[in-house]
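Heads up, the chain below is alone and in the form predicted on its own; it's given as structure tokens.
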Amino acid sequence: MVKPPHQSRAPRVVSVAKMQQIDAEAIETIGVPRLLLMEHAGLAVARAARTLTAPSAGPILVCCGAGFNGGDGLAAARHLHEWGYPLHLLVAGSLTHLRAEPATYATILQRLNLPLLEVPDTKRLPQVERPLEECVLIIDALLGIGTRGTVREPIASLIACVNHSGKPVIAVDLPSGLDGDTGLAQGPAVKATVTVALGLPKQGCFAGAGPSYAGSVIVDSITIPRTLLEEMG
């Protein structure tokens, strides 16, 4: 496997509230569609996966939540599928509960004949065992930066499964279960090999225990206007 890229210096970081403000400005004021940002987030994550494994090595397990972070994971899956990667796709919840943009990607993947395993509760966890055993890489898109409070089931158990798998992990924007401001675990938290920070890196990846969860942090603007990232960051 190719080693993940490392940054030579600590990047400029932002709080969760500041990143949410930048996102809102890009979408609501500038008019950049959320679906476009999600597409580029997925591409950034897929590119990171391509540095860690090849299509011939084995399947990638993409673990998605029901929110926008999960949509980024589903978008990454679309790119990886086009590049010839075998995939296992998991959604922690019901597909009927997906927000609009994640639901769009779920529909695309289903029309490409890629099954999505729904894990709405811990009763479905035994169905995750085979994908975990077969995969060579895991993409963590379970929880986004807006998550607050102790991680609940079934995501808490899924995080434990990911950590116990021994497989390399790419976290989308922030390791699931890690507080984006303090760097403290909110119960179980994903221990990532690489974190792909979207827009700007969150301060929680560098504060407290954050570095031990985030691994190597790489940053992608996902086409958020440069002026917003420079002036508001």
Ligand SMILES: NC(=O)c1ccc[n+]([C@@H]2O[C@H](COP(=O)([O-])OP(=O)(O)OC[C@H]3O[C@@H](n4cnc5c(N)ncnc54)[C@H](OP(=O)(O)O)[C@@H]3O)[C@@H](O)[C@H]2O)c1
Given for the second form:
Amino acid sequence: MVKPPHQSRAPRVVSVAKMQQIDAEAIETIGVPRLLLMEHAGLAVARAARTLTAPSAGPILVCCGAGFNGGDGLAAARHLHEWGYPLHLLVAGSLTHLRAEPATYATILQRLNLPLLEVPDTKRLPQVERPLEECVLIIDALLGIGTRGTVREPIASLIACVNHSGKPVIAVDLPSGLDGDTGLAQGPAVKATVTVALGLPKQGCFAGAGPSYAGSVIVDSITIPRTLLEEMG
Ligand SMILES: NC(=O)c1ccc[n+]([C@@H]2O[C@H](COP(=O)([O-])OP(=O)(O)OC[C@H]3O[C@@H](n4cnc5c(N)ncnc54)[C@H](OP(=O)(O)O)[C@@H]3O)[C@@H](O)[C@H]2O)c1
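Taking the form predicted on its own as the starting point, write out the structure of the form predicted together with the ligand.
After this comes the whole thing, all chains and molecules, with the earlier chain placed first.
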């Protein structure tokens, strides 16, 4: 039987630096637009959500950061909306600070009349209580491999709220707050049910306490060229 290309080798893990190098190569050297990768990342996350819940079960809360990890969450939200899922959306930061690709998704969602709750600081946390209570699933797109140092507010508190909710959680790429290299928590870290690893899984999901944060790890190439994943990974 001929195996599809993405199954042709055993799964490998990569360091954060290596994954960033592969991303840069795909985007800058090969010329795959970042928006295209984000669209595929969003689709992979939305598909994972679809395996855990149905639109009739209740809303999904998508928690996004202000970086590209957050952009992947916004891209997932667009797909889930098209599939009929009710959503609560929040961005830990200000919408005006989003970079181009995440901002594109934020604009689309707003024009589709989906409200995006901005949580720039801990003062807005009370507004997150109802969505946390109502939702049946949480998508954690707060922080990915761009995390630097101990998690700052308001994300630290949002992570604590997510964990305290007891709801199933899908982490985008890496559970927020988990060090992608060491598997050590950088302060509070999301305890995920499923982690959708983008490109290649990060070694921190398998090292130290990593597995207890990452849950089941699903890998999606997000169409990063197979040659890069095989040669550089
Ligand atoms: N093309 C694509 O769509 C593509 C391809 C590959 C990967 N990805 C995704 O992009 C992610 C990486 O994106 P990224 O480089 O923008 O990084 P990121 O993981 O989204 O993190 C960067 C964001 O987090 C904030 N941040 C960093 N450290 C923090 C801390 N300790 N506490 C609180 N906030 C912190 C940064 O704010 P400041 O700038 O203010 O510090 C920034 O807003 C990957 O994990 C993956 O999900 C996307």
